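Below sits a lone chain in structure tokens, taken as the form predicted alone.
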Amino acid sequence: MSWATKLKQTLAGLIARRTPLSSSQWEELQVLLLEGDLGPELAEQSLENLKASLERDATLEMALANLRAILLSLLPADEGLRLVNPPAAILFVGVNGTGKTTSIAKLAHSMREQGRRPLLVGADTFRAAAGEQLQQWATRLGLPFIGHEIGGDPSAVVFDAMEMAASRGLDPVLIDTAGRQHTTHNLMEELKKIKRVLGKKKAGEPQEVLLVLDANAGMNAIAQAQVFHETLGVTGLILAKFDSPARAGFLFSIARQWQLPTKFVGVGEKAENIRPFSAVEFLDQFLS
């Protein structure tokens, strides 16, 4: 039985009682919201809001509509990428394994289809595989790439990338960074240095700091968002690997705590498998 089916059956059972319910009788629904990755605080708050919204003669359809409205209200509107005064830099961050490098390649492909001339930048100089993967994507897509040797200074790569973009009329500059664990102090300091170098090279850069989250990350995604946002000032999210059974309800908690919009969703392995985030479509999938 799917998560959404359990949710509907539980709601139907609660509504059918037609009597005031005790806290213990709502616990099953709260557990389901936790299984959807909403997090303890948001699951409890959503449940309280749902209780207050239901009348004695409520139907399952009313309850689902109210729950949908409660969750939809949490997701901030996204006005798209803010890219002005080219070349504009976009800094991509996230832990290893989230699909960050692939997301960059997909977004670059989409931008090229829209008439832009993106530059792919391999600023993860700690892992040979990371730079090689992005370079392979660049070759496959016919896009320019710049990277340095393993062990080099990531900030130097970024500096050279901005020079290259300005001289060749490339825009935007899509920067892949080292992932490791978000709790690694040296990594976060390196990312802050990259951001400082971009700002010194050109005022207002990077124009976007996008955090890539794996749809399967569960509650760990919230911890990742907190550290990266507090360190770098994240401007938006990319939800990768959403072609899986994952609910990715953590987006609601992240939006509630930091008002971070989700900008793109990755839904497959091919270059074209990325699309702008739609809150309505996400809710449809979340509750279906």
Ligand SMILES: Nc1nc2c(ncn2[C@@H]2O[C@H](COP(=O)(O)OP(=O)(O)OP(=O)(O)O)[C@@H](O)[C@H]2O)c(=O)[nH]1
The other form holds:
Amino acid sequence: MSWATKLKQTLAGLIARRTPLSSSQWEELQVLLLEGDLGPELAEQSLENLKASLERDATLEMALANLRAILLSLLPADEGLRLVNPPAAILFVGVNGTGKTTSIAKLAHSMREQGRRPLLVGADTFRAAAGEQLQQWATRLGLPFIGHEIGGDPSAVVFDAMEMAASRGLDPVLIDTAGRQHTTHNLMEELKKIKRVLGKKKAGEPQEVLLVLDANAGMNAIAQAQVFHETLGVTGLILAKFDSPARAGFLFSIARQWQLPTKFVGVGEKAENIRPFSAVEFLDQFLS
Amino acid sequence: MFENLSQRFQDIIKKLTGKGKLSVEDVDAALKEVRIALLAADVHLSAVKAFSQNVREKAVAREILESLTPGQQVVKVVRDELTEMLGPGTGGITVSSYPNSLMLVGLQGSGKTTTCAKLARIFKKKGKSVLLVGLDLKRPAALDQLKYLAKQEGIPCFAEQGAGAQATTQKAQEYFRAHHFDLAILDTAGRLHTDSDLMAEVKAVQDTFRPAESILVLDATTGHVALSVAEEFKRWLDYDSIILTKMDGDARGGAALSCRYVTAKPIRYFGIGEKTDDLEPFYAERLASRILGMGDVLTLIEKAEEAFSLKQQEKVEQALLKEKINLSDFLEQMRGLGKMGDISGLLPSMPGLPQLAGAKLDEKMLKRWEAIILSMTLEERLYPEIINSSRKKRVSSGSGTSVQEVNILLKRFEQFKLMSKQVKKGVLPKFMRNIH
Ligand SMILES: Nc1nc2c(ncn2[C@@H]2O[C@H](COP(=O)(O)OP(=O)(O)OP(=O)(O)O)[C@@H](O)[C@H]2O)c(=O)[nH]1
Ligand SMILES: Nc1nc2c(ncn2[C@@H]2O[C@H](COP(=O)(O)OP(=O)(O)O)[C@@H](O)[C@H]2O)c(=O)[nH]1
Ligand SMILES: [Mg+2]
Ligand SMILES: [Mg+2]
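Mind pulling up the form predicted together with the ligand next to the form predicted alone we just looked at?
So here's everything in the complex, that chain up top.
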């Protein structure tokens, strides 16, 4: 190809891209947002903001860049886990089956890689073999585990765990709780009690309350975040199962309404399948 | 945000049901809100579009737009169409010949293992000998979970770690055959629909057992991804039915509609809790109302329609026209309300009427109001403004009530009049004209 034809093609491409957004392109943007579980309200609002931010002859590329900036501005900055004064307790909560237990195993694995010795605490004394699940992870990872029989009092497990961590120099204390629907009042009260017991055992604990959300969820994740946050004061989110093609747009609503940062992203079932949340990477996947 | 949405939806129902005649534009405006409600319930965009098109065709039909109660008819078309797209309910699973098997598949954490135990319980109750088969060799303690549940239910369980998926499946089948069980319920590992290795693995299980039904277990909280989940699992397994779990939470469950839209497979059950008896046969009407988030409004419309004969409606309409609403009309309307049964229970959830939430219209109070009005002279009933304090005293002692109660009644009547005027302007829904 001659230099001239190349230039001509590039110019043609540039000119083509300078055509203003058509209504079908607007619709494409809308579909993109809705299919990513952003929710109808925030999708509408974001597109309105986008419209206001664009010149009359804006291109699709400019629109996407602005949209990215608008969405990015909704996500709060995250500082990772802030743990002081060991042993620090981290409480993992969430509705049934979102990925709490597995996320603990993954975080424990990466903490051990960093030279720490976390304690895995099976305070899910409700679900069949929930304790065994975490215990098997502990064995695999070569880390200490503490738990009680099924039907035991989760607050008691947590109490014992803090003693054990203090006496054996284990840190942090990763506490697995039973999955529960945020609509079940007494089960939410049970979590409050666990939190209270931790605070009584050692002032300032738990230092983190992490809500685990399933990336495959839709708008209900927002209701989950609201109630868990109101009940317990959630300090951060873990987005599990993000190896799924789901795009988890509900995170924007949650971030906007309660300024909750996402701290980690789970991307598979293996111990190493976890990484710190990156807003930029999240947006790459969300807008893809 | 949900308050906001349901408010919008309430507004549209209010507008629709308040109108004597609807235009095609009215229907379109209403459908826009319905689409938003469905999206907020996690129904996939393409299912939403198809649904709204179907509804539009039916709703703009002449009979509906020109009927006596077009707004209510449109609301009904929406609900009926949704019910049809979701239905029909099949009353659970029936297995026509034994020995046979059921296989449960789905994403990680959707509720397969728990649902296996729930199904085993149901078939055991029917007198079948059931074997639970644990084929999740991947998640730590997955087999322990199934074994525990099996033991709790007194159901035999085949759960062996060690060999690969293929070999274990073979062994499980041999065990099933050798012990002459009626039904094997196969618990498989959770997997992403995009993981072709794992999808091929579960396909092999299906090929070995050839189950009576392969069942997709779907979490009610699933978002837009449900569509591709349903599609891919179908492509690999052509599964037979769907079970929707975690309906005890407050998820709307719109994912089920996405699945039905791409597969047309029946939904068999709702999971409504973590215990083994927390499984209910699926009802399309219930899910339809839940997805729409309409609360009990449809029930109320129906009740209202039954309670008020057309004749009464016409009478009120005439009175409204003359703007001469009197206490006799009021009494008649109140009696009509009494017939609606426990209306106070319905009021708080009724779209468009948050202001009525506090006003309890119980039978007892209606009886007392009736007594008060019956103690009035005809003139007083027609021209309540003449009721001064000495008349009030007479009426209250005649009806065995207090002057204060008479005052309250007259105040309510004033509100009734005011609202009726608004109704005339088309502000209030038709079926609510009689409430104040
Ligand atoms: N693909 C994928 N699967 C995951 C991920 N995290 C967890 N899972 C799987 O999801 C399922 C549920 O995970 P668990 O860790 O048991 O979830 P949980 O929240 O502890 O569940 P309950 O205690 O039963 O409420 C398991 O099959 C996990 O292997 C992830 O990041 N990606
Ligand atoms: N609230 C509620 N929890 C459920 C229901 N079905 C399953 N679960 C819970 O969801 C979690 C995952 O269920 P499980 O059966 O292990 O899912 P699997 O990974 O698909 O086998 C567990 O905590 C179950 O107790 C349901 O209908 N309602
Ligand atoms: Mg768990
Ligand atoms: Mg399982």
